[in-house]
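This document starts with one chain, in the form predicted alone, laid out as structure tokens.
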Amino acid sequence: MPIADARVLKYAIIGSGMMGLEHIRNLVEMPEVQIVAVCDPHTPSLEKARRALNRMEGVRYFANHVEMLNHCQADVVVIATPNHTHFHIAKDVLKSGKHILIEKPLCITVAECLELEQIEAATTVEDRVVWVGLEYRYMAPTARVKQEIDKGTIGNVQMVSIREHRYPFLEKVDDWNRFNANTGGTLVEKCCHFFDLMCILANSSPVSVMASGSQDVNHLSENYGGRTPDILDNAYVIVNFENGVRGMLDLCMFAEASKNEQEICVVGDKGKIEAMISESIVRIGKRKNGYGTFQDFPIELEEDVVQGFHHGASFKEHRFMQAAIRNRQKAEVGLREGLISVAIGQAAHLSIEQSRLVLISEVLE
């Protein structure tokens, strides 16, 4: 892809806990990209992203985001700070015209999703790019999958099955991630992910959904202050789209003793495929060939790629995003598609809640 804009792109990074850490290893690594600013209000945080950049010359730190905002002349803001903070410190990124990267879920509700769609078309700036941190779509296994959807190697696509088993949720400062009014939700806050791969591979817009799930192992005898964490850790969800393709989430939290953490299987009319996350695995059987009959393909990443979490996922966003920025482009994962995933999980829980099918529009409304 040719480059229209060849400069060093200048980085400020609103909280340095896991994935704040994260983004500042990919940056590091990248050529034309400076790091000038890193904000967090955790102390031992931000000794955290001192360390990891070597104590690099040219950087500052803040303990507040404005005065960061006001004080430093970055290009780029990646907000990667607890979740319902997301909401707050994104109208005061948007105002200052910046491009920026959103870690998701862009936010805990659909409401704070709309009003920043609203101040982004209210503050907006030519060629400003805002993304949304959902780079699932991008790690290498799911990716293939979406390549070989794309050249028809299953038919049209009927059905997508998403199963995630793994450990539960990590310690966070003040324990932030172990209640709802927090994270969005369990099925927000992690499974955002999902619905926008969903969404990609069906190729299509979700209608309705019907989700059953429970709190029924993890936390169970935490307490905080009082408070016993309600957080869902294990969940079935149901994603019926506009073109007829139906779509499943299985998540269970308290599923350590797995092979693989995710495992993706889409099915067509003329084959299947799957991707087996942790082995990076991905797995073609088509129906003219008869029962049983698959090839595996190992999926390697690029040489140049960090591979860090989720399997170099994120280092190949900010390449993506580095690129749209560049040629003045607009963002591939925009604040749309940071909204819709976010309406998935919040019309899961409602309907867990409610014990019946919801449809999209009433949560959009």
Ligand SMILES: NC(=O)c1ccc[n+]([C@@H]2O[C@H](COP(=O)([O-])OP(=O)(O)OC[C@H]3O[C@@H](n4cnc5c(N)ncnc54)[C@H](O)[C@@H]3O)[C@@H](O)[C@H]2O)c1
Given for the second form:
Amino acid sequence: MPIADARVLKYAIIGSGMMGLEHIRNLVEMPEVQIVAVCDPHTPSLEKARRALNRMEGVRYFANHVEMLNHCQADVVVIATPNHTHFHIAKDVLKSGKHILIEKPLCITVAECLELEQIEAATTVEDRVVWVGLEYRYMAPTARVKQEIDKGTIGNVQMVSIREHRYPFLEKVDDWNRFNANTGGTLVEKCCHFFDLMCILANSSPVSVMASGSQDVNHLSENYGGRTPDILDNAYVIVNFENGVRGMLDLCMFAEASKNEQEICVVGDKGKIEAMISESIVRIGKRKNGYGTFQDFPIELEEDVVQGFHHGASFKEHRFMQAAIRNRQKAEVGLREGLISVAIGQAAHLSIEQSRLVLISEVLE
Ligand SMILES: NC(=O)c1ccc[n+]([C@@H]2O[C@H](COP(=O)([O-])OP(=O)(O)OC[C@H]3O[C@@H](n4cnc5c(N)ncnc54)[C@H](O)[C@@H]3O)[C@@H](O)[C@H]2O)c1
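In place of the form predicted alone, the structure of the form predicted together with the named molecule is requested.
What follows is the entire complex, opening with the chain shown before.
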């Protein structure tokens, strides 16, 4: 792809906890990129950033994002702070006119996501890229599933199921991820990734959601200033799409005794394709005269991709975003995709709360 603008892109990072450090580790491997500022009010997080940057010259450190925005010459700002802070920080960064990569979930409610969308729609900044960190679509096995679907390998897609069976939520700075009020709820916080994947694999928009779930095992004996965490740790979520495709999420967060953290299975009228993410295998099956044959394909990561914690997906996300900036294109994963993935999660929580099918239109109002 021809690059319209090959200037060095200057980055500022807001939030240097686990995910902020992953972004820093990706960016330092890219020669056409320079990190100019990092901001975090938590001194140990800032110190980790200093170490990850090997005390590189020319990087400025701040405790407050407004001060940082006023005093650094960044082209791109990465927001990797706790979910409940995304909305107000994103509003400030949108005003600054800089390109933005905002971590998932875009915000903790649909209302906040809609407001950001409105602010951006009214902007006078030209060719600004606002990208949402839903990078699971760039994991190599997931990307292969999408390619095979697009090639017609399994015919017309009918069902998309995604299983995430994993370890409980990790500990975070100030334990922000133990309460729905900070995360938006597990089905927003964590599962926006899977709802985004469902949308692209179904190649359609969600219409309604039905879910069952609760907090049965994890964090029940933890105590934070007299409060017990209230976050759901297992759920089934069914999503109906406009084109008739049915999606299903099977989430269990006390299932670290699993070979694969994620398994994706898409069935069409001509066959079935599965991705075992931890094993990095894609299995393609074809139907013929009432029988089926299948073949496994080991999926290798490209050599120039930094593996990181997300199988190289967050590294590729940066590459794609940088290409969009340099070529003045729109974000492939923008505010709309961020909003829809939050809307499905919010609808799923409402479905659990009220034991009923919830229309996506209800939560988008
Ligand atoms: N895309 C992914 O796969 C992925 C994976 C993990 C986390 N995340 C997302 O990344 C974000 C950060 O999660 P994390 O796991 O790094 O959490 P974390 O607790 O490890 O780090 C968050 C950091 O943000 C800092 N912070 C809090 N308020 C701030 C503010 N106002 N300004 C600047 N810094 C501030 C905290 O001090 C902390 O250092 C969350 O939105 C989370 O959902 C995304």
